[in-house]
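Have a look below at one chain only, the form predicted on its own, in structure tokens format.
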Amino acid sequence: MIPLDQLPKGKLAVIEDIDSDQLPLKLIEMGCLPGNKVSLIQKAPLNDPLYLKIDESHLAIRKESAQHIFVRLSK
């Protein structure tokens, strides 16, 4: 498992675990849940924020929040 902020651009992964105490509730409500597929679409300058696709939703999250979401690369 790797933190979401280390996911390579264009790679598909599955969310394995989240640190719900450190993650804003709004991100959990928007689909940052274990079992959901995620891919990194783009990083902003200075690598913050990250533009992601989680299942069929698109959202941008801060690198600080992404460090509390752990993913496993899909094959």
Given for the second form:
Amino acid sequence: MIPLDQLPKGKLAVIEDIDSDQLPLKLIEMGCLPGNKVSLIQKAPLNDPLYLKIDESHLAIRKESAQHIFVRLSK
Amino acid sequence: MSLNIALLGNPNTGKTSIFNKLTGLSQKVGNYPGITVEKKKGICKLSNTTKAHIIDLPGTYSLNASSIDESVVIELLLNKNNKDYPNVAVVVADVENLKRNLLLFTQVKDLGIPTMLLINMSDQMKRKGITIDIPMLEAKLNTRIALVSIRENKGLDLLKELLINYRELSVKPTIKFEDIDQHYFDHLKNTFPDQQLYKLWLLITQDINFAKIERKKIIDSIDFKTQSERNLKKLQQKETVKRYQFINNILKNTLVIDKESATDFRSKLDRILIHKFWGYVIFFLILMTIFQSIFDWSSIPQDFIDSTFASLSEQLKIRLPEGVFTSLLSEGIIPGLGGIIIFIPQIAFLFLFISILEETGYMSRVVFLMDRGLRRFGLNGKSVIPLISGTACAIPAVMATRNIENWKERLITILVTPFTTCSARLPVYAILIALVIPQGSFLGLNYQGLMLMFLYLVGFGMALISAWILSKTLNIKSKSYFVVEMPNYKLPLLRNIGITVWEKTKTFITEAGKIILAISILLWILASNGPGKDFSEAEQIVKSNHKQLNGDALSNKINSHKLEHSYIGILGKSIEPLISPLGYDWKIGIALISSFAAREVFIGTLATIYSVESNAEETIKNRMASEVRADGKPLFDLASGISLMFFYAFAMQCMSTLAIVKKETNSWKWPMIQLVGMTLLAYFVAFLTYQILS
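Would you mind generating the form predicted together with the partner chain now that we have the form predicted on its own?
Below, the chain from earlier opens the complete complex, with every other chain and molecule after it.
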């Protein structure tokens, strides 16, 4: 299990766990929930923010939020 | 029959296109009481006998608000006494994000409002390989669905028909709250048996203004709020999970997405537009193109407006009988109105471009690219839009900060936006540059152009520096939330852009207009009255002192003498000791004071003081160039000219902006800080500049 900000670009993963105290409810409502698929589409310079596809939403979030989302790489 | 309809939906679902299509130009944009969130209402004839009042609520992802725009939605839906309270709610969903859109749908339906679903952009279904079993989805969601395409003009008749028959819509809730936390919600239900459970839950979890008393009653009477915020959030999260379980179960059997046929237009464009290097180059080029075209295109209508108002003033003076009323009209009101209308071309063009960038989905990419850089200064990626809009006018720019969820970042953006070079500064810069910056060129770039570019950079630079200082000194705790949806790229709909441009321009005219007009009239009063004989007997005094003068030259001299001894002239003289270290005399002092209406008034005021015959820029410039100090040196030299430009770059000289900042921050504290801080900074910089250069 790795924090989402360390997910390599283009790889598909599944959200295993989230630290919901550290995440805005809005992000959770947009599909950032355990069990959903996530992939990293693009990183801005200095690796922040991150452009993700979570479930069916395309979102940009900051690295500090991504560090509280834990994912497992899909094979 | 007449009914109220509320349109709700996530941002980027084309909700506003639906609204525009249904209501056309019957729309009325107002403000929600106390806040400046735009309230859009319109009328639509559903049938020969049914009229609908449609309200287009701000885009929201859920009923758990995280910005002011979003809280408006809940406040309306929770308040049955509100005159806009809907008979029926239409949740607009985008066909590609059905799952996430249904989250909002289940929330609205749980409030017990008859709710129908509108699935928009159905024209995209084939291309994206999406199939939906509508009858089954209707059955499972216990609602009616209209599949709509604005581009193909499909589904609107069905929508109207469903709305007319809204009474047939079910109001049964979608999820059971007792499943989330039996103990907590049973307790809540037993304590308030006559209230709706979801409504109670929203009242407890939301920090909204609505019905303070009712909310207080609920929260104070029992220990529901004693649940720590952390626990409440846990429950909210459980609720969200519950809702998604409900939705996933339904979509499993009703929605098929054939991934194979999905095109990757988005990823191809994204690869270039948010590229680590080319992304910035493209953004920069787009900005340059926008500015270039704004200035080129708007100079023609602006010249026309300028000359029209000048000649209107002249004509009135000639045709109307002489007197106070004529003078008020031709010297107060007409120039005041002209000073407002002249900015319309630039503002309209800028918002034309901004709305194209937003409609196409490109703006979110800019937000993504700029967030890291701007965060270093205490701003947010979303601050880009206000900072760009500020180059037209700070008023709509300040209003554009509303979608920044983080209060501290939003406040800083509001406070620094007026540093960006707005269109009212341009005429002042233009005449001063022509006056004190020599012609000639350096590496093929002419000095005067370079100076103007430099002033733009100084504006942005000061905005960033002060943002950084504010971020270090303002002691406001607010969690930094940054969740930006990256919508699909779309071709913009002409109708939407037209309506946005119209609305923003109207906002400028009404918000800035009334203040500029009021100050113009006030200044006219101060300039056309004065104490003592010097003012009342100006004509005789001038005539006896300048016997050789006659005709226009004489009346100009008289006007100038009057102005010198009017209240505003006295005011200008009284601040002279304060501004002479900056290189200015009392005449410039008067111009500085009148600039509080709008900065560009500077030029017109000087024209009057110097008793110039015509308002043509060339004449004013020549007259300014010949103005000398006591020692015979020109008044407008490099030192005083640049000092003045810096003063205009930094000083807070716009009452309309202060008024809008007061509205947006809901306190006089922040506009006062802006006024004092910026003006002191301007004074200090102008002082240093003059002392060093002279």
